[in-house]
Each structure stands twice: as structure tokens, then as C-alpha cells.
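Below you'll find only one chain, the form predicted on its own, shown as C-alpha cells.
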Amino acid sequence: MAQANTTPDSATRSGTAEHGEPELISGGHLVAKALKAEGVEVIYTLCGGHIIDIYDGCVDEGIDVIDVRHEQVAAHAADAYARITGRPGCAVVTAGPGTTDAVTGVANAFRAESPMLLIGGQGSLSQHKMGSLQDLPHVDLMTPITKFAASIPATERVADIVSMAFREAHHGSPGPAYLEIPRDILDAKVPVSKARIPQAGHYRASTHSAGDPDSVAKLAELVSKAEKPCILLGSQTWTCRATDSAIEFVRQLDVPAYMNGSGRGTLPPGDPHHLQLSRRYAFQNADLIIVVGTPFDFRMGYGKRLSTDATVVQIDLDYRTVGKNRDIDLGIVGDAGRVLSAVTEMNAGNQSVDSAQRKAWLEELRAVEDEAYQKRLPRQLSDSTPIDPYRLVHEINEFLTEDSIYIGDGGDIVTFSGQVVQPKAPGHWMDPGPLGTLGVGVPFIMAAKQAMPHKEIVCLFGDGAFSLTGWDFETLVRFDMPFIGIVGNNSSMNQIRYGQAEKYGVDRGRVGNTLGDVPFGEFAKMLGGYGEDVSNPADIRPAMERARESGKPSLINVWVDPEVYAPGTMNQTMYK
């Protein structure tokens, strides 16, 4: 983490100015010092009169200020920055509509367990209950969707309460925090000697809990005796930065691995333990299923997709998640990396692990995997027009490099990509998470490029999803953040359209979900980026290559078949 510069210079080391007067510091500058102590390098914001002193403090502390066109974008970008870096992201918005505009981004971070901080303005305390400009009960609004929400009551408490918010954001499973700062509190100046300014590395404990030793030993025993084990590596695998531990676990103990959420990319494509298309078969036929950092929510059929005959183990940072919606045989609350490493070490050289049986199990799953792949391959190579979405996501998967961070922002089109696209490295997959929020693509690009400027960013949008936050494409142009964007354009909100037609009939299938035929390649060019429109599947890869070579923010608008739906959409699994 970066160290906060809280030591006055030689003339003011005692807390007094050069002429004997106390050294003063404003609330906005205290915010910036607290952010610096936490290692925050950038804030995402849309300006407002309530918050500008924070900008002044950030300039002094060397924190970048990225100004966007909508507060939802700022909140999503802060969420994404936390996911990419492992450090909290921060968004700063004004009071009233500034804060309410950011609600969706905070809610998305809440469900995705992302430790971001939203700072919102508020009217002066001296105008409390008088009807000041943009006055709303922000803390009441934010409390249900944050781990911590508070109003700062005094200027000297500003940095202290910011650090308190960061502690709460990292308690158990991570999540967002919200702080409201009244304008007179933020603008006021107090003596430095009266303001507690927490020092980097001295106000938060380690969150790397090793779990209950007896339970970890029990898991080691279960793994050693299992004939058909499998493991699901969920988002907390990446949150805990447990990649190396997970890889060592599956390779040394010969355990087939499936990945979801931010856990995608833990194992590279082609790894013998990396499986994707046989997950349903594995969950029905395994004798031991280890679920890491994934709740039994809709993505897991609320736990019903796991065999009732299997021994089920759940590892999670949050006690409340373990055993929720489905009984388990063993629950461990702790850091995924610490737990998996301990199990691997306990089983080192364990002769009871039947390597021949494990090999046969892996071969059984690989056969299921290969059959599913071969069945789908003709569609991935289809030359039909309009373009089959499977062909589009196949081309994207082939296009990705070791340095490509892939972002999915959409409904039906991103459901296709979840079956085909495989990131080449850990931390190189980003999606909204379980809230299913559309519109995350542009702000996720913004944060990923800011945090990892040497990485290539590739984002697949649905045309409906891009429209929600697409005007901040201009922000990416303004801050020179190149990326390769692909819009799977079917002029529809197709995931909803399918279910609507099934439920009410085809004649009502187009009500409320049909969009205009927008040539997004032209939109990109209008805002100073690179753009193309593609109707022929053979042109997809060359267009993406030209976008890569352009060095600009880009959009390749690909017209896909509106009458083709992803299997997940047709099964409507997200609602079951």
C-alpha cells in the first residue's frame, strides 16, 4: 500500500505554521490523506459543489481524478477498480441526485462482494432539515446495500471515519461502504493536531483467516478418500488472491476444477484439470463437491444442482453464506488460499489418494466435455448470416491474448460468451456479478485500463447494455484509454424477449423489448474512437485486428441473428 504523507514539513513538524499559528487542514484534504493511506490511486467522480474540496486534496496527494458523465459509471468504475487491484475503489458524487444516480453501482458491488467506498455530499449541518439544495436521507437509502453507511459529524473525524469505512468494507466477505459528508464539515479547517489521520498499514488487521483447524483437517481427509471429487472455484478465489494455492491444490491432488465469476482464468485453457462444459454432469456424479467462494444462489440452482448423494463442502469468507439454501456436510469460514494450501500440505505424499481412480474420473469428465464441445463446434464455425452469436464469441475467444482482460456486459449475448470465452490468466474475466446489472462495460473498461494500462481490454456488449452507459465512451476517448469493444447487436433485449414470447405468445413477444438498429461503429467514430459495422462472419476477426491496431477506444458493431437464443436464456435458469 502507498504510505500517506501525513508528516508536516520541517517548518510545521510540531503542528504549527511558520508564524506560530496552528497548521490547519480541511475536511476534503483529510479525505484525500485517508484515501492515500489505503492505497487509493484514483477517484471516479461527477462534479458538484458539495464535494470539490476533495478534488483539491486529491491533487495535493497525487490521486488521479477521473470525471465521468453519469454517477452510475463512477460507482461501477470504483467497483471494478477494487476487483482488478485488490484495493478499495472510490467514487465521489454530489448530494441528492448525484448519490441516487450511484445507487445501482453500489448495489452491484454489494452483491458482487466488492470493497468500494462511495463518498456523497450533503447540505451543511447548519441547514439541517431546512430544505437545502439536494438534501436527501442518503444514509437511510444506502444502509440496505452497504456494509457500512454513516454521516461524518465533525471535520476532525473525517479521516478517522474514512478508515472506519475501509475496515467495515473488508470485514468478512468484502463489500461497499458509504459516507455522507455535509458541506460545512468538508470545507471547514481544523488544526492538524486535532485530526486523527490513520497511518497506512496500522489501522486494519489481516483478513487472511486460515479457518478452523479441525475442519480443515477433516476436509483433507475427505479429499484423500474421495474417488470422484471436484471443486468449483468461485469469485473469492480471486478476491483472496488464492490462485497459486488453488492451482497447487487441483494439480497435486488431481481434482477436476470448474470456475465461475472472477474465479475464471484460475487455470489456463488446456490445463488437464480445467473443465467447463461437464459441470452439470460432475455435480450429479461426484462423491465430493467443494464449493469455494460461491453462494448457493440462482447461479447454483440454490444448491439443488448438487447431487444429494455427494459430500458437499463450502468454503467462504462469510459465515452467513455457509449452508444457506442447502445443507452441507462441512463448512469452513476462512481465506480460500489459506484453506486450500493447508489441505494440500496435509495430503502431501498421502498414499491413500487413489491416483488411478482420479485419472479415470478425469477421463470420464473429459469425454463428457469433448462430446459437448463437438456438438456445439459447427455453430461456432458457422458462416450463416445473420451471424450466429456462437460464431461471434468463438472469434472473440480466439482473439484474446495472455494480456487480454475480457469484460462481458449484456444479457443473452454474454450468456453465449460464458460457455465459450476462456480468459488466459487469473483476474482477466469481469462480469457484473449476481445482481445482473447491465451497463457495467464502459466503467469496467475505464477502471481496468486505469489500473492496468499495459493490459489489452476486450469487452463484449449487448446493444441494450451498451446504451445504458455508452455516452462515457467519450470519457475513454478523453482520457486516452484504448480498448477493443464488440457490440453483439440484435436490436433487442433478447433475454427478456424469449421468455416473454414463451409466456404470452409470439404476437406479444416484441412488447417493451425492441430497440432501434443503431450502427454503433458510427457512434464510436462520432466521439473520436474507431468503429466498424460487420455483417459477414468472416469479417469479425479482421475488424477486431484493425481495432487493436488503431490504438483508440473502439466499437465493432456485429449484427447477430435476433432469432437465436443462448441455452441459458431458453432454460430461463436465471429465474429458477
Ligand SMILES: Cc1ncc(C[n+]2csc(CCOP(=O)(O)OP(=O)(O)O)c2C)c(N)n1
Second form
Amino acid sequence: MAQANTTPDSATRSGTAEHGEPELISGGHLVAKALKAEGVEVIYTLCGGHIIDIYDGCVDEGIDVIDVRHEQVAAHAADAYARITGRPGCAVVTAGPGTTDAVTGVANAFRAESPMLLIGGQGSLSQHKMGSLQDLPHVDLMTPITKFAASIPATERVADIVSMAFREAHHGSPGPAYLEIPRDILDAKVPVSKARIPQAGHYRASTHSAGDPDSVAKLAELVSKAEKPCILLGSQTWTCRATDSAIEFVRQLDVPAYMNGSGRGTLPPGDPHHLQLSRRYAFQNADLIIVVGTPFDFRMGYGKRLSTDATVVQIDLDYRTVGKNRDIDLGIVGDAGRVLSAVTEMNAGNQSVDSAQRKAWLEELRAVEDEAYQKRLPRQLSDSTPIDPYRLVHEINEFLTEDSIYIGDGGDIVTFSGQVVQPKAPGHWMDPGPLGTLGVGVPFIMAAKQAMPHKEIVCLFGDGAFSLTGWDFETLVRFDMPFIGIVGNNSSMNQIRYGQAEKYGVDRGRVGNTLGDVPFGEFAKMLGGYGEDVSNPADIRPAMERARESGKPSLINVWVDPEVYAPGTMNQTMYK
Ligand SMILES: Cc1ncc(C[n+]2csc(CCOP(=O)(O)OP(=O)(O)O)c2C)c(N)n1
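Shown: the form predicted on its own; wanted: the form predicted in complex with the named molecule:
Let's see the whole complex now, leading with the same chain.
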């Protein structure tokens, strides 16, 4: 894979001490040193005169520079890099339009609790409020969608404030931070001795808090006494890297598990405790429901889908999430891994867990699960043309290996995949998160391939979603980042079309959501990738195999039936 398109200079630009002069360092080089201390290995960027000194610093620090074609892509890639690596992702954009272009990516990271840092340029402080090129109130713009937004007032403070941003980004549930650096502050050189340059591992504390011990003990008791418990492993299961603790918990205490968001893949498909299609039933019939690291937001019907008779326990990194929208019986603010491990340990050898009862409960859920699966199976195996979206997502699920990171970027087509595609390993499922942003696919691929070059990346796009950020397919070609892309092409924004047609009738329901018949395989070829067009269900798998073999960024354009919709779209579940 092509790494940074930069070559380190042999001489450091930080200013060599000569003739007794103090060693000098510029703001951009201080940024790079602070990024390096945090373990940031790459920045995503689109250039501008306000920020070039940061690139120069990155050259010295050996930080890769991935230059993209739209700042939204840079910000989404930084978000994805943070999710995949557990280290902050960083995007660097120029002042004004560069920063406003990045807003969507930062907003997405905010709702997804992803600790990315956006660094943006600004006109020189010496021209403050004079109408300098690309001047905007960036900090005001960013404040509501970040955990921390600030302007850096002095070159000496640059690295210090970058490390402050990282502290803030990791506090409680993680999230994005934004720093504006005026051009003269970035370019100025100051004596190294006057700048605080925080050293790796010496400027922030571990955030793995264990939760209130009394509450943890209470949870251990509830689990041991429950007859029909279940657990929902949400995104923070992955954020906290709590997957091993979660697996131990469900296996040792015999608790059926459901997964959502980045928590998908915590248990492998086929695991006796891995359940998916019986969730609604479990939430109605369980006597104990443990919700880990996911809010009672629209994805949970704001908590309304949980039986009012069940004992509900919520574990979250953020105190503001616990008990929000729905009453709970027990709340624990803490790290999912620490809490679950403590509960497992407290119950080790506990005889009060009635294994026969648990077995019967698991069998009850498995029967519900199997019935739902059998009902859907004919659609998954359908040979009809145009292709049933269920068949497409079934083929993708069969195609994934333990080393495939799956990314979903689209509307209805991705709703289908949410029902059928099961990642085979923890951290191998990526979606935008609760902001539901279309266009994350290409940048998420970029970050996943950069962070995990040995992994295979498989991305399912809607044709609408791909079109938002698709030009950065070229960036994937330029940096030699192979992946298998599948476009579920229905020439429409179908998820919106359904609700419109229901409300206004079929003809009026077509307004504003109809796309052209774009053969995206040709688009991939035009930009130097691999592409194919598929209209027959039997050709899906061989086309994906050829894309895998090609070793190139690829798009398999699959024409799917525009007249069928996923159940979630038909129920308009997302608005309820
Ligand atoms: C950036 C952004 N703009 C608009 C929307 C609203 N939206 C949700 S689903 C959808 C349709 C997506 O179409 P496509 O990706 O082709 O998938 P399909 O629903 O057709 O399967 C739209 C426009 C959104 N979620 N994100």
C-alpha cells in the first residue's frame, strides 16, 4: 500500500541549535509531535495554505498524510480510524469551507461517540476580524457537535492544547474534539524550551473506571437470581474493548446475548448464546435485561420495546445516558469490560444459577429465532430477477470470512443487511451510527485499510449513498487500498421513497428520490479500479470472487429489485 506521499527530510525543521541560538520549533511541528505522542499514525486531509506547516511536521514525525477529495471524507476517515484502532483519528482541514465541509464527519463522530480530532486552519490572529481569507467563527460552529472546541492562542501552547483535546475526547463516553489554529500561530517558530511538549503516556489517565462497587455487586446478584435474563451488547462493548469480558460473561453465566452497532461480532455466528432475530421476543419476555453501552434512542424505540415487568439494568460510560428516556432498576456508570468481568468473577462457582431453567430459556429463544429464519430463507435463496435484496445480502454474508471487516453505507439495502449479515469477529462491523449519515462507506474503507492492511474490507453501498462521497474511490486507487465494494443499485433513494409513496401515492412518491441507472462498475474502471455489472443472482458470488482476486479497489454493481423494501423501512421503525 502506498503510504504517505511525502519523504522525510534528513534535517529536522524544528530548528537546529547553531551558534548558541535556541532551538526553534514551529506550530505545525508541535502539532505533529503531539499527534505522535498520542500514537496517531496518519492524518486525513485536503490541503489549504492555512495548514501546510502541519504536513511538514508530519514528514518529520513519520506520520502518513492521506489526501482526499472532500473534507467530509477526511473527517469520516478520522472517525473510522478511531473506532478501529481505539486511538484517536485525526483530520486536518483548511479554514472556512474546508472546516464547514468537515462538519458532517465531526457530527457523525459526535453521535457515534468516536474520539477523533479535527484540526482546522484560521486566518492570522494579527488579522483577527479584519475579513481574512476563509475566516469564519469555527469554534462557535463546532462547539455543539464536539466535546471540546478551542482556538489555540499562542505557538508555545500548541502541543499542550492538542493533548488537552485528547484528554477531553476520552473523558466519559468518547467523542470528537476540534482545534482551530490561526495561520501566524501555526507558522511561527518559538524556542523549544518554551513550549510544553507532553510526552507519550504522561498527560492523560486511564478511563477504564470499574463502576460503583455496590451497584456491581447488586448486578451480580440480579444475574444469579434471574430465570430469563438477556443482555444487549452495544457499541461501547467494542469502544471499551470489552469483547473478551462480554464473551466470558455470557458463557459462564449462561446469558443469551444480542448485539447492536459496533457490538456486532462480539460473539461469532453459531455461538449458542448469539441471538439476533428473537430480540423483540426476548425484550418482552425476559425477567432481566442488561443494556450495555447503547442509549435508549430511536434504535431501541426509546426504551419502549422493553417489557415494563422486566428488571432493567443499564451500563454506560456516560452518566447522561443512564436512565434517559426510560426508567431503569439499576444504573452503572463505568467501563463495560471492567463491570462485566467483575460480575462474572463474583458469580464464579455460584450454585444459585439454575442451569436447567437457563437452558429452557435459551431453547425458547432459539425456537423463535429458527422460525423467523426459516420464514425468511426462501427470500435469501431467491433466484428471481430483478434480484431480491435479501439474496444479495445473503450472498455477502456467505462471502465474509473471519478477516472481513463489513461496512454498510446506504438506506434500505443496508437495512436488509442488518438483518442478515453477521460479522465473524469483534470490531468487524461498521455503520455510521445514530446520525445515519450516508456517504461513510468510502472513508470508512480508507481508514479500515490503513489501520488494518491485512484485513479484507467488504462494503455494501446504496447507489444513493455511494454517490455522496464516491469520488474518493480515486483516493483508494491512488493509495492502493484494495476492497470489495458492492452497490445495491435500485436507481432510487428507496428508503425515503417508501414512506413518500405511502403518504402521497406512487406517482407523487417519486419526487426527489429517483436516481439514474448508473453502472457503477464502469465508474470503478474509469478510476483505475475493478468493476462489474450483475443482473443475475447466480453471478453475485463469482463477481465478488473476481473482485477479491483483482487486488484492486472494486465495485460490483448489482441491480436489485426497486419494488421490495426491508421490514424496518416498511414499518418506518426509525421514526417511531
Ligand atoms: C447525508 C444524508 N442525506 C440524506 C439522508 C436521508 N436518507 C436516508 S436513507 C436515504 C436513501 C438512501 O438511498 P440509497 O443509498 O440508494 O439506499 P436505498 O434506500 O435505495 O437502498 C436517504 C436519502 C441521510 N441519511 N444522510
